[in-house]
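Next up: just one chain, as structure tokens, the form predicted alone.
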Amino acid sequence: MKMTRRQFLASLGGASLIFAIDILAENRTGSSSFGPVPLEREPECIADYTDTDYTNWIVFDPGENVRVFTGRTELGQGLKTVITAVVTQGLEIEPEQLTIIQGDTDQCPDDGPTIGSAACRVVGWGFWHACLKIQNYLVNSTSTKFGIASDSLEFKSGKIKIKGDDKTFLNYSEISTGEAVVIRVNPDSTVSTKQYIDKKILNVNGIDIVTGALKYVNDLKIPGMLYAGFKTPPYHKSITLLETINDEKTKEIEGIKAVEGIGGRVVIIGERYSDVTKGLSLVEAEWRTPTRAKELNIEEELRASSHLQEVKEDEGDVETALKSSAVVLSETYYTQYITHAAIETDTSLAAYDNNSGKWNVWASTQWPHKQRSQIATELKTNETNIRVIAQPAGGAFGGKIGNTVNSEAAAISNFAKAPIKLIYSRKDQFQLRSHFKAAVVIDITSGVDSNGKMIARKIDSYDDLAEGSTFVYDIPNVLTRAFKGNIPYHRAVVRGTSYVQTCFAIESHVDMMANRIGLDPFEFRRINVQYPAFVNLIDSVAENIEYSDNNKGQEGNEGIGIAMVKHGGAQLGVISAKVRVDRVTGQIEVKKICAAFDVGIVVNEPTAVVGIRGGIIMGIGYVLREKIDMDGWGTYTEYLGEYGIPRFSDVPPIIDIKFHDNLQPGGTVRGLGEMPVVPTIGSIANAICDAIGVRFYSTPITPEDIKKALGTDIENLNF
């Protein structure tokens, strides 16, 4: 996105200040001064999401209030009370001073897609920094324009003093000219290093999430909106033609403006949504079959048709160390196709404004300026015409970044001559859809010396990135490759990316080793890890889980596993699991998890905590739930139940978080958001192992699974 200062200025109304720190080179100025620039000189803002500087980004106005402006989006995820934390810290200014703008094209900066680990390390902390600079610029400023020794001031309660005097406070508008400015800042000037204290603030969101004042896009009403539907192909939507369609029935129901066929889809137009359901369930159309086998079995497919990717790693010698090896092991793994299950369907709202020429897109996303070029691209227009109001999204794992309904949505509104609120149903999101995390096959070998240490490993991941498979073990020798294959189902972004099908095959080999060579899973981990910081999350762990080689602190049928990731670059995770196992029913608690972080400076304890809780979760329901019902030719799930998300009864009824900084101490924030989903599958899969003596070697692990594995299936016992 481009914007130029003057455009940024005009749509913010009357606002008297702009702190909007500027960093230049002098290889791109041609000058070295720097300090206040009039206006009619500014240099064009790019707000990059690469490289965005939030100090332009926030706005000073009159009466004492801030606004700042950010293009990330509200997912639940807690990203406004991050904000809320940093910037009323930074600032020193009460919480009603505080207005935060996300998500809205025509005001915010393209700072990337809202990504649960990026978005409090990129945005919250980038916004930390700009306070700060804005900081030392008032107390310069003050200094130069009164006379007064920098040394003499201080910046106390979003005002600056001088110190010992407790009567007289300069604001921001009678230090500055009252009118906006650009300010200069040289790149090696020293920033205020005044450290962050985490006030524990609650969710900002709290009050209006859970009385209903919070508004989603299904909220939103407009004059004159009419609803709009698809009929689910019976087929995977890339092998799909609509051929004819039969609308007599659906048209005699009143309320239905129209039946057409819109991009290879079937739409119904109608003044309710009821009108719109009636009419999907009465309009019938004839698709073309498709011409793949049905039958879809997964591993023989993506050996067939798969090709090299990436190397994601090459290291040493592995097949030379491998021979050497005292003690060897190969295995292979299999995850399941698994979706997003975000509460909130894809919803939109799209309308022609006749008033600015414009069309207004209201958007549960998570990157709105990539919608609006979706938007613009579909219509054959120019972005400058297309705004997306991001609306906050009832969630989203990494299924609202590039999705299709905003696009759809403007262009059904396009055709209908009117706003158009288009919401996909449950059956929809799982058919229609059709975005999963890639079922997975996983080839791992690897090589351990005599003392217990791992000197080879050799993994090829099928239809997945092998995401996580670095950094995490100390190995000399290792070779990962990533394949592609070519299967109806591609791979999608969904929350942990592809670390959560990685990990869990790495980690349940790495106990499958520590069992071949008699070493305790805890310890054997100890011998092996990349990281020492690891050794202290493992000792966390092991000591909240009451964990010992001696004294496993678990009962009979009661096992204990381990599992732990490094991701993002430089958040280490370890997590516990304690569960029982049924051998009668099949049936797995799980009883307790216990979670160690090493991710620098917690920013927001409460919204860490919430994040981690359902991450954690949202990882119990990946190794024992999940699953989508597929073949060849289609999807057939249809419902949540159907399904299989966690319910409340497999929620453990104690998860145990610790928090350490032993990386970077007090250094910097590294991210969480994604991250505690990863290892909790592998700990939990390894803790079922741990209890009954069997490996399971894919996900999900079921009741029918435990009960097959130890021939206790019921109706085939004789009593």
The other form holds:
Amino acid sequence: MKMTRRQFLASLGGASLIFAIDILAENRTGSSSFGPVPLEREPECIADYTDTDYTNWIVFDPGENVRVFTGRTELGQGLKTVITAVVTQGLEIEPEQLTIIQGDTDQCPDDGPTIGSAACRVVGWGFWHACLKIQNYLVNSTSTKFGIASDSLEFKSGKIKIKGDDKTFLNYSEISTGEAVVIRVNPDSTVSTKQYIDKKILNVNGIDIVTGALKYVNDLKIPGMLYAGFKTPPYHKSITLLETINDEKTKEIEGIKAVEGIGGRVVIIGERYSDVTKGLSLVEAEWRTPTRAKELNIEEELRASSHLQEVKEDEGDVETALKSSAVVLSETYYTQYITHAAIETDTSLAAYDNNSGKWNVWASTQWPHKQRSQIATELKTNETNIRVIAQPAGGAFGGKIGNTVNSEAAAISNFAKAPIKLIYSRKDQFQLRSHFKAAVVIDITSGVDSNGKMIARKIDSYDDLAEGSTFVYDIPNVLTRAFKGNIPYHRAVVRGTSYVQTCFAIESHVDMMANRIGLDPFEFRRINVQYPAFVNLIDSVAENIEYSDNNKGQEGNEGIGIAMVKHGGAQLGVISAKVRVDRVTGQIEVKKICAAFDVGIVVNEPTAVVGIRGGIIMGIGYVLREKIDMDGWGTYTEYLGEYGIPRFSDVPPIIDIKFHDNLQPGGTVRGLGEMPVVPTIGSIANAICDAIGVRFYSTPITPEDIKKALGTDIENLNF
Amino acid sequence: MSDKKSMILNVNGNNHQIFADMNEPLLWVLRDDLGLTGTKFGCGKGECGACSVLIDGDVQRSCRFPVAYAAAGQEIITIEGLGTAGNLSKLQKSFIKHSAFCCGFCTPGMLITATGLLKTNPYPSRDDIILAMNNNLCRCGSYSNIIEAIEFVVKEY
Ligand code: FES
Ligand code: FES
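Could I have the structure of this protein in the form predicted in complex with its partner chain, to go alongside the form predicted alone above?
Everything in the complex follows now, all chains and molecules, and the chain you saw is the first one.
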């Protein structure tokens, strides 16, 4: 239903003072690639009466309450906390006066996908700019309306008052002219004040989280609701065809309402979730799959099927520069498939509402508007007939942008003519989804001159965009090519984008180059960085990790490594890791991580620090543990334990984080987000090499790999 | 093939009469019949700890615990029984103070497990904490903050 401008304003509250915030489009996302998800913006819902640029709204209601509307959702990154910190301080109101409405497609404009880091940076900082402009607006309009000099006005708890006079005040809403006021802000511009950052605030959902009261999708229940679950097919859905279902054995389970093939999948619908799981273990199904010519090897598949997708960089003359180099080194690195593995599995609640004639879908999502269009396509109906209501997500990490659980729940609900809660099992989470952080094959060749300066580098990256290759080092002659694979699985953003794969290869390779020309890896980097600010960060981590000429420790099995990243606009990060390798068991212990970031102003330190530590721990998972078992046809990982997400025992005893916010000009917020994941990986890989003198070319680096490399693999000893 | 039976569950100090399949996991009875949705489903296989509850003081995985085994007079404590908004437990307060969560989905299980630990060992070392908590997974990686939150309670009280 398209609203008129007047209806829309009335729906927000006729007597309210309304601000439409336009956070400039080019700054909305902070990253250029969202894997498979197209970035075209969907049509708006409430805001479609007007320009789609007004991505967030601030509404001052009669009385003293303020409502904020944003299409961005809560994923655990603390967006609601950041908005609360910013808006309460920016408008001088108390948290109790503020209501934040997030991710309801009937109420909030489409603001693109919620990407952790960018959301806090762009929306948080954007709101700060907006609040400053709103303050100005309020002062000016009050001053004009009542003929009071603006410098004698001040703000307090939702009111404007005359300084020194506590009796005369005006509610913000009284300035309303019945029109929305447009506020345009550029979150990357500099403002002089840092005041709100000094007031740190703890997670606003904290009490609900620790008492179990916060409602995730799975915690909702509506009358007549049934549960649904899938039987996982043996291979990817594009190469399996469901032929027959035998539900003989499930008949005796009372609570089962239906066993049905829907969208090529076997679905069981039941009264209770345990009916569904029991049914799934009993139902039999046959799938047709093509015959396999030979065993598939994922690395070979990636190389064989790839075609050139993009030339990322092409500067200077690489071939000539390589010929004139003092040392040339060519290597190949491999990374594994990785998945998001949020602890909340994909879950959706879909119900048709007879009264409104609309579908309501409660979703755990990073992009409610995108989900709305997917559901509309699935149900072959108009988007305006769908309302997606985002609940807080139990983790997302890029996995809840274009995922299919919500449209599947709607389709099943449409079939069952009942509200459906669809829950993915852990196995589904590994085997039904098509989007993973891609495995990558990276061929890399570099040349260094006799002064230790890198003069040429060539990268061919298979099934990856080779992101993050451009920024860290100053190399005059570069050629970077990205090749696209041809397998049914898609590249996804998983905390850290595809910088992860590229930077593992580059940072390992840089250490190998340093070694070839006899330079210390820290020093080699100081010579070759593109930004002088990096040198300060390198010095910072070198000091904190207690870098010395001999890092080997008393038993001779310790090592120190370093890696660097430049992420987004101008976020710089350097991480140094200290590891200890047990030569007999192959166990790798990360003893210490020292991180130094130049990220501008830190918006809210408590949420930032827990986010950075989380990113470092995820990086440890990528480099030492996690791997999806897959070939070109299917994924076979079934259990969390097999997959290997990091645990308490993987946490380094010391994680030292230093913020340097004055190394670059301009006091802006540049955000943190996924960045710490990236250099954690390279620094640990390099530290392992420093410890035992063996370079590993693929991740994850496991105890088995260590034992094999050191010849301490008892099972395979040659006597 | 139904083993439905009437049973009494003692949860957070209250008795509840329920009618359920004896083999149904306790988790779903808590969530669907008693409306105690703070106990989470994260895997259903005993691997993540999101569904942890205390049964007679022991930490148990409710996703693998047949309801009938919990209906013989045992005292079941769920996250809702640890403390309420106005009356939080020391651990709950400390989790907030130390930002021991991001998305919060693992938090109920973490708090139950930590509560169980401090009951049996009021002064755990860092290694004791890691050992006791090691089968509770947090994908957001809030581990260091959780350890700090538990250590704070150990030190302060
Ligand atoms: S849900 Fe019980 S251990 Fe994961
Ligand atoms: S806080 Fe998100 S899983 Fe632990």
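From a predicted model like this one, the values you see are computed outputs, not experimental measurements. So that the term is clear: the rigid core is the largest set of C-alpha atoms that superpose within 1.5 Å between two forms. Residue numbers count along the first chain shown, from 1.
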Taking 2 Å as the cut-off, check whether the CA of residue 152 shifts that much or more between these two forms after a rigid core fit. yes
Once everything's superposed on the core, is residue 161 shifted 2 Å or more at the Cα between these two forms? yes
